[in-house]
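What follows is a single chain, given as structure tokens, in the form predicted alone.
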Amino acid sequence: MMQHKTETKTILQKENNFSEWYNEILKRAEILDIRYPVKGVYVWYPYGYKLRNLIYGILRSLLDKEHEEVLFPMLIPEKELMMEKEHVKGFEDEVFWVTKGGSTELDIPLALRPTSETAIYPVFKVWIRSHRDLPLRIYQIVNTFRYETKHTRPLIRLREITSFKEAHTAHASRADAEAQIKKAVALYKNFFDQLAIPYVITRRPDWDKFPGAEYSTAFDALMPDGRAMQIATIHLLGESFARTFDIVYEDKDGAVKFVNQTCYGISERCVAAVISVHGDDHGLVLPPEVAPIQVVIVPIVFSSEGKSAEVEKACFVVCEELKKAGIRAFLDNSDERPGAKYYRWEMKGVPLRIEIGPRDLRNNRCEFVRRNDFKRMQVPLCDVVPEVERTLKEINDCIYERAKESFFANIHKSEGAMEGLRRKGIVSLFLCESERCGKEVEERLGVNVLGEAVYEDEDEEREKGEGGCVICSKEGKRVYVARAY
């Protein structure tokens, strides 16, 4: 655990200043060090990097019962890389280039990986060669590199992302591809409810699809700010990929065939969502299955009365007995004064603190403080580790029904014309397929057009329908707009 002289000053309001808010929890509670002396490129803290890891774990234990996880190499050659045109027009203004090894000029120019379809597939060509070898579903976490020129922002908009999971799969028909759309939908729902974070998921508008795919879903969450920001996103490639780069197979009839492709990606946006979403004026705020520390024991001494040895041991009792039972617990028996500890600990977002003090021991008890509300409740001893279980699934219950309740009611319909759609939040509104009415409403609102709302539950209120245009009141669909990262 990295040790820094306590921190004492208010921290700045979430909901008033949330870019500074955002750069400042970053800091204090050790998840980015935002020094690295280039553009875009950070450094993460130990702390960080556990909460990163246990989110990615959660995501690693989703994938790995249907995928195989691999690595491929950073560098593509500038060959591979320029055989997709349409993908290669979308990332053109954001390739990093080594032209040079040493002192040495290289023949071929090589690209640090903006995505790895372009490293991967001509792999693929060589991997499959029978409908046996189908369907092939892979993936990776890597670092990717875009030369981003907009305001950069960490975790949130990136030159160097350090945790790009991409999924690619490979298919013998256009219905086992869609199939696997519909299973990656559901595997990313999966992965943002266990971090509690709300979403919509969309149809992204054809001129804004990724750049070689038939089309392109995405999740998005909302941030405190009222933006929208895309947390994850699924691609349907079809064939263009395959054709591009030569994947074919033989059927069980000895036809050569193309196979249809599906990729999809999430970065750590996911961590950003998760700091930003549940965080609040004091800290962060984690849900315990993420929370590089889910109990924080402190000690509550005073030399006065002489009973620190008994406090401490009573302390580290506790605190083994959560270890035994696989909760991350942590005993701060540090030098600091109660309160200075209570600072740092609801800064890094730890679930639950439990106090004993002497008053406790006599009573043969503790005190439970939750994070997400610092609501206290006394628990005897003896019933702490079954009494920090039903807590802490208590405590995830709650940071979810806030979060949700946050992100709907920020959700607008409107059923007008232009006129009251500049809202906070995401607006729902008709508009036709026609990319220069889409682009109006964006250039005209100040917002992005996040698509039509897709695969909803059959228990909410469904965003679908048609209706006039906004721009020019031809048939429309009911899609989401929204200021976006």
Ligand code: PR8
The other form holds:
Amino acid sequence: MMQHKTETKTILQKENNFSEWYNEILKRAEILDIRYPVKGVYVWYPYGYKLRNLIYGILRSLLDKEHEEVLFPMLIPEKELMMEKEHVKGFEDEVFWVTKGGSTELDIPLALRPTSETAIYPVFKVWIRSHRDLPLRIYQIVNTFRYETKHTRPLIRLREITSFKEAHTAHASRADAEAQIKKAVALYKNFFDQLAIPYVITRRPDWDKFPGAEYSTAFDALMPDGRAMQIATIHLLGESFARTFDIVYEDKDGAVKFVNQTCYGISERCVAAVISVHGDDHGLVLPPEVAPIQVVIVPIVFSSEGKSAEVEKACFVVCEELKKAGIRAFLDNSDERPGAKYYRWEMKGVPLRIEIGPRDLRNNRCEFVRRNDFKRMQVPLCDVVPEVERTLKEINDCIYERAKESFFANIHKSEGAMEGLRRKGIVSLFLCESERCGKEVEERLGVNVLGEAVYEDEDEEREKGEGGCVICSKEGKRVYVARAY
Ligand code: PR8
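Please show me the structure of the same protein in the form predicted together with the named molecule, now that we have looked at it in the form predicted alone.
Every chain and every other molecule in the complex is listed next, the one we just looked at coming first.
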């Protein structure tokens, strides 16, 4: 690990060293304990789980407007799992099986859900009777299991995904299902905007769509090492699962029709994105909205003076005022030296630190230190609450601006041939629709084809246009490619 000793702390270098930085941050900021003895399976620390819950709180509040939360079983009978052919093909190598109860072989092997289509849709069949039952929109946040054979990584590529948010919808018509896809895209945009995470939205190429879907739309964020990470997907299932599981409804005119379906998912990769995109050499940098502690108050007392009752009291009063105003404030009146406290709360990404010392008290003021840029300002004690509210908003804006700057600096447009394209970040180039050309680009450049940009007005303007495929020169469209997680 690259480390620089400074007076009170050890700094972690994020640039050019992302992978080590990431693992070290998970440990030092107490997000995830990676010592659990099963590959691809990890333990949430309390602090990490609080962060996770605040992030998922935003997701829930967005979903709850139009979806209802449910909870389906984790075990799926073999027969159900195997019913949809495309779906099975996509998942068969990734399924964990339960084959014994105690020492007795089970009659029917049970799969640990890799995702829940085949658990949920047989139940949709009995829930849905008439057009009055539609649209049906449900979601659950559950653990799912995938026997990933690629390199596993905490929060990013898991064998037990602990926070799989999956939404499933059924509609009377294809048009309704497509309208739902647009709503889901808008919902996810809103979600990632609130996390200050920039993204590109693309239509995945046909060979990379979700098994059983007609088409898949994906959100990709950019990690600090220049690799893209798929942070959300939205799938139009059409009638394929409805035909397989016989999910029909009686329309107004008495006709019996198949429903049209969509599903869309997000995992704890969204937490990984928050950590990776915003963090710096001092640790986490959290958007205030999701920071478990938004403000930490540190009394400044010098060792010669010992504890000062007045300073402690002033800190306590400030902390209580902030809490009363609904701000997640914490008073660190432990015996540690201020330097050690700064280090801990910087590592944990607390957006704002308030320092109060004897001299501040004499002047009826305190000092604010912003986590994102360490900017200091003096604030009269009587203005603390409104100034904190204002400063937290400002911090959020700064974090977002910085993230966008670095994101757009890493999106390149290529006009010509493939040579010289092996750059960091996301590159757009012309490609025809054939799988052969797509796979060749992937192989030669060591990238993944993310797909054609969708739904982003500015992007569409910027990226529109047709040109010769970089492989076969036939008519092609502009698509994004990137090395991907
Ligand atoms: C569906 N069915 O399943 P999806 N570790 C961490 N995150 C992961 C992993 C993994 N091993 N695999 C996928 N993800 C559909 C939609 C119900 C909901 C994350 O879709 O297979 C990725 O960000 O595309 C992925 O976009 C999301 O879960 C949904 O998984």
